[in-house]
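Only one chain is included here, represented as structure tokens and corresponding to the form predicted alone.
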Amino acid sequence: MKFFMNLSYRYKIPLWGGLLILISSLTVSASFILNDYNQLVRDLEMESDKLGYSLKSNLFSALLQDDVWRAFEIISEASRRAGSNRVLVESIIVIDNQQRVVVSTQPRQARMLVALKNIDPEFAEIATQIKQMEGGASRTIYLPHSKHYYSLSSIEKDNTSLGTLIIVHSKAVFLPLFAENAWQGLWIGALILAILLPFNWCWGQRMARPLLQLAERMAQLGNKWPEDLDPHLYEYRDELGRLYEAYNLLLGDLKAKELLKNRMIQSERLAALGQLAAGIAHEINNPLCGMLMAIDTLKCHSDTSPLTKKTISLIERGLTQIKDTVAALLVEGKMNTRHLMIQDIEDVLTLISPTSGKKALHIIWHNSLTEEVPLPATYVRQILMNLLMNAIKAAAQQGEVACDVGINNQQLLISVRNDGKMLSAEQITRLFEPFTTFSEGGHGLGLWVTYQIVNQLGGTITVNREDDKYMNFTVSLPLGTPA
């Protein structure tokens, strides 16, 4: 019984539905069966009651008159006529009040004057009922184990009785006709099963398989983000409806909730990572910007060889290297800047053709600004200027980079979209922290730098992949924000 309770529901329905069905449908026959054969053995008493009543007033004058011979004649024509109908009489008996035989259709069984206590014990069973027989009464008598069955009636006129009348019946007639009403009922019983079984099945499975889909979803979300449910394998609006439903909710709020986790753990991480790196860049400006002046002093008031004015430029150079660095981890989000205008955009477009012409690049450029935009004109052209190089240092030869600057709902929306190499889902979200770097020769800070400037004006940058052809950066901006 555990092992069956512990199926698959897409095995347990139909089978429990089927046993269901079966049992109903062998109750409903058995039930027609049965009372097809009380409905025959009423029937066949009635017409031995009719054969017996018909027998009764003409023996009444034969045994009068105590004429034998007319009694035996009667006896004898009445069961050659019982041959030919459903009743199947075998022998037909006539006995006085002392319960000896008169007359007998069977005289070698039945002898004349022979006490029927005598000829069997099946008869002698009779005689005690006849005993028990009221005057004027009729019955049948079954006996067990015995293959006829006795109908008994007293052969009696104005309260006065002669005797009795036993018509012996074979239950032999049963037996076909029995047949034929259970085969009937069977035949019925079985093309009940043949329709509902199999409706049973398909319904069955139909039930089923969406509990199964939903179980198996289930499972997985311990492990991995599960597929949603599909929406069209069970489409109704009972109690199995009402839980894919709830399940789809509870799947997108978890994924919002995850969604939320990581954004906030990716951050505090940078944020963390931008306090350290702001740190330690003015830990080292300050010493920085005092080996610069020293280099310029140098430079204006001594007199040195052409080999050391050359190691000082080689100095200079790697200091101001590193000032331009440190520079990149110093972001200041309040610096005094114009608004940006819409000659600004395009000089970003200027600005990056000789290195997109380098690579043979088809640029896609939409600019949809019209007037002034209050925005920081430095930092939007910084945020650009970083997206794009990006982009063209990310495209393939030949390849594709797409920008679109445009107003919406009060953001300035920045849209820049490159082929070429793919960033996978783990890459996208480390890309905005500092000195991590996915291309060679870069140093990891043009991102982290336009991640930071977005955060100080108030917008959102969002990286996403489209059609696993695209990498597409989309930066929003609130208008407004002060300069």
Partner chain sequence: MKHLLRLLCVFLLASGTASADSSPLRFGITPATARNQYALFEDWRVYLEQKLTRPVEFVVRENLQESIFLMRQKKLDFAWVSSPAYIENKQQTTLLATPVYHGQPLNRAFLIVPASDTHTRSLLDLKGKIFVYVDPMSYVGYLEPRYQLVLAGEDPDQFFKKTFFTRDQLKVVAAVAVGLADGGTISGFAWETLALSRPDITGQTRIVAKSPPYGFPPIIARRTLKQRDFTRMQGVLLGMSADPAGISLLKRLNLDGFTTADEKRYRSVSVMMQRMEDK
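Given the form predicted alone above, I would also like to look at the protein as it appears in the form predicted in complex with the partner chain.
Below: the lone chain, stripped of partners and molecules.
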């Protein structure tokens, strides 16, 4: 039983259904067969009664005239005639009121004038039953373990009985007739089963399929993100439908949590990196300023040899490069108090035009600002500049770069899109870390700086793949950020 209960629903549902169909069919067939059997018994009794009834009148007159031969001819003819009927007449016996045989179709077995009870034990029992019969009655007697059944009817007219007619039927007729009907019933049952069982199997499989998929997906939950459930597999609003819905909600929640967790980890890492970078930058910046000032002083002395001048110039360029780099890392300090104007955005378009022109890019520009925006213009311009320069660099030759700037829901939204190489999910998670570059020639600080600025302005920056064709950077900055 446990083995059966452990089976998959794929098998359990059809098996249970099949079992129920089988039991139902058998029960229905059995009840039909039983009913048929009872009907058969009733039919045979009725036919026997009819036979008895048709004989009684003629027998009465024969008995009245003590015409034994005529009585014999009547019952012999009836016995022969009944042979072609459904009722199988084995013999017919006529007895008088003293229960002595008057005539019988088998005179050797039931001798004339012999007492009925002396023929054999079965007839002795019949004799007892005849005594209990009421006048005019007819009845059928089934004796246990007997190969025969007996149909009795009184031979009477005007309430005068001259004797009793005993028709001895063989039970042998029952089995073939019953078997014939039973076979018919069983064939019909088998036909119904042949139709219902495959139908049940398909139905069971269909019922189990959504459940199986759900179970399979849930089993995957611990290891990996399962594939989405086929929305067309089960579209109904029953318990299973609600289970589907609950599963989808649960999966959505889990995915959102996972995303949130990843973002937090990322932003924590970026924050730590930012602090580290700012600390290092400060530490470098102070001696660097000193060194640059010293170089500047040294350059003012005219007695330095040309070689020294050349060396000083070399050191100065190196130090300046270090300063630039450090400055890039150190995104803080001076916040321009001037608010962002529409023109600031348009300036950026002018600034990038030469670079984009080199790659013959198609620039889609959409600036929907209509008035001054309460955000620091310098930072916003830098963000836009960085994103656009990155996009131009990433875009394919004669590719497309789109820029959309607008206000929505008290937020400045900047969206920059390019049709360059797609970044993988893994690359996207590391995109805002310093010195991370996926293109040639970049130092990997552009997006880092952008991220830092956005962060400082209390906004968010997201990257996503659009239709697997575009990389889309979206910056959202809350208005009114204190400059």
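Residue numbers count along the first chain shown, from 1. Because the structure is a prediction, the values reported are computed rather than measured.
Assignment of C-alpha atoms to the better-fitting superposition places residue 462 and residue 349 within a single rigid part for the change between the two forms.
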